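Read the single chain below, which is given as structure tokens and is the form predicted on its own.
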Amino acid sequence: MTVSARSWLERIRALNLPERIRILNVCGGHERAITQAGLRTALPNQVELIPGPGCPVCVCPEEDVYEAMRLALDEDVLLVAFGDMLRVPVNVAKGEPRCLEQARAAGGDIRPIASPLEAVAIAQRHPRRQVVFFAAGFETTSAPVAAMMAAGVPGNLSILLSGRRTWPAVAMLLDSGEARFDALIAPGHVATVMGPEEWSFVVDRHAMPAAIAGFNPESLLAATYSVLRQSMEGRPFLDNCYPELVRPGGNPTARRQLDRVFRVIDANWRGIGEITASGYGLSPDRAASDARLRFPAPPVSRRRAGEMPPGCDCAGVVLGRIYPNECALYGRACTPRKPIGPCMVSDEGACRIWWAAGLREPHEHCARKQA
């Protein structure tokens, strides 16, 4: 019988917690249902959630963006994205295109897709023309890429790879020291695809508290009841709250495409820097397919090439070192409507999330429950 969301918050008050716990949930897809749901403000005054890197606009980095911005003025190429992918800004002169959507403006020809079976459909339509895919993502991202090169592509159609591994990020964070969280929410769709497994050294090195969780809030809630029980008792362990869809092993099929298609590469992370066995590049017999090998781009000097915009700190947000309206440019500088940094473009940014909810107060003024 499925618990309901009152039921797991009433658990939830019961228990005797400690003065405060802090509690990462990893995904932007999580962030967004607590927010929406305001479990926040639901749940006992101890129990902190943090925003955490589970944004793959956010992370992407910089010049890959700037990479698919000058394919598409330079080449004659036809470059598509996802859609979010198209408002992340780069860091160049004043005056110039600081992003996809502006690139398109200025005579680019960017079209944003929401499918990998769209740019091969874009593809086989425009037969004369090469078509360049940016493919940014995770996991649950990049399987649906494996597979569309799996299947094989058109000889016209390349990719513009900027894949990320999600668990890396975390362990980085652990392996640190200076996580700033007590325990962890991991995310369902990812477990899904690449299985419960991955997420077991949460508990053997670090024995931090962890539990898997879907996307509505009774998964979240139960997720949340469990790493608060799991701490209390001095047990920790990872507990799938999510089996409905998280088998052990993941999904056999999408794991071997991946394998197939992509090798696993350390990766930058933008304005976090390379951290170890993160990303995914296509395998040498996919280089063919290879963008960067099919255009090569030449040396271009920028000022902050690389880095977030001149004082957005995304990357604290993106750590879990501080909430969105702690940046200074949050709801003042940065919007939805003007993004500054690249956590206020995509619906899995924790900065647009926030202020989709209506929390557009600066730190010192919101009413969130503070630390």
The other form holds:
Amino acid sequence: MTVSARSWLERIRALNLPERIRILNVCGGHERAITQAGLRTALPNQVELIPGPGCPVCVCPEEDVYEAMRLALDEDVLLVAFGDMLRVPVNVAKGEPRCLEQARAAGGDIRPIASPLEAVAIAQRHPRRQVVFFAAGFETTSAPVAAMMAAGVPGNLSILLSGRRTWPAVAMLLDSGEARFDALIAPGHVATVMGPEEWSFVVDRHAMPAAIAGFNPESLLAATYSVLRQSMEGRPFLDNCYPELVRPGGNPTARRQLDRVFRVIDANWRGIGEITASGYGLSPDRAASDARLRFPAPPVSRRRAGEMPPGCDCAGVVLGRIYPNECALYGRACTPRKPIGPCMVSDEGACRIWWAAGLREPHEHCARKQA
Amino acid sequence: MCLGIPMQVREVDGFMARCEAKGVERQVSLFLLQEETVLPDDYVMVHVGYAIQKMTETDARSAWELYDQMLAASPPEPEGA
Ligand code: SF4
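Let me have the form predicted together with the partner chain next, following on from the form predicted on its own.
Expanding to the full complex; the earlier chain stays at the top.
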């Protein structure tokens, strides 16, 4: 831990803290930094850091993953997707491929990519193939996907879009009246792209302390200190603890591309349901590039379509209702080698982050003091 | 997927730039920074192959240090069950 991180910790320890204060983060990058730096152990007992909806892979609709598999297996499509998506499980009958990786083993032409630029390059290299880019992600990924489309894509490339917006999920939690947190650490790179203003509603509508954080322990501890002070003084405001990258208005080009190429839609979050204005769909003038229209799915009824795998409480983890190790399957049936749910698959899933950091005990009451 | 990586610009060619981080070079799109002037030696935060914001050298270096620590803390063991 750096000197500056230590001094933030000291300032936090010197506060006359309330009995309990729960701070939600909504970014897998934050959760990873918190867990790897051992911030939960370092912070006073009263301060609880809760991982929330920070993993776009975890909430990607099961139906969309199933559709991607169908395209690769039944439509002779070359399917490209971010590597994280390949092991996300769907609910199928025994013996059928249950993730993209298994669909590839069953003969589907499925390739992991790390950038939309690779999707374009692959489509250019295979002009006679139909290439579908299965694009799941939050604003930080959706903006590059929009840029890719705005710059022009080859006619044989279409998009299976599962873009999601972060703040509407937090708004839904707060509006539900069942939010189990007292303050928010807002995501630094989402705010870099979209601007800090998107998060003002947390303060304006819910009088809840909020701070935008970057990805090092210093910035996360500065944000923690800020929301603690705000809470104790009863003076919530939106603090920006990542001014290096987060500027008023965000990245104007990125926002313009998102507006132009996509439209905001009510969208489904796996295991959670539809959240108002929480997704991106292709704008009507981009319909020609929409894989859903180019390859219409035949109506099928599947058991447990849309649901989490049996026994998996990823939805509870994503909503900040339980800690990963409070899931009965954590570390028992479910490990990164044999993941049951998406939160153990994705690098941004809280279950995987906790497991990778060496947290091995399944259920323990004082969960937070172990990570 | 969401992890941004700071990179230093080596060469700019239209909307594309050859960028480098810790000895590794990549082609990076500057499409989302159209309203900024991006020149060789500048530092940018790169996300899935797209620069999303310019940054200072100091901030880039401190982020690289952090990644080194993170990698040291958890050696690549993707299937580490
Ligand atoms: S431990 Fe596995 S089964 Fe349980 S919530 Fe996490 S991903 Fe789902």
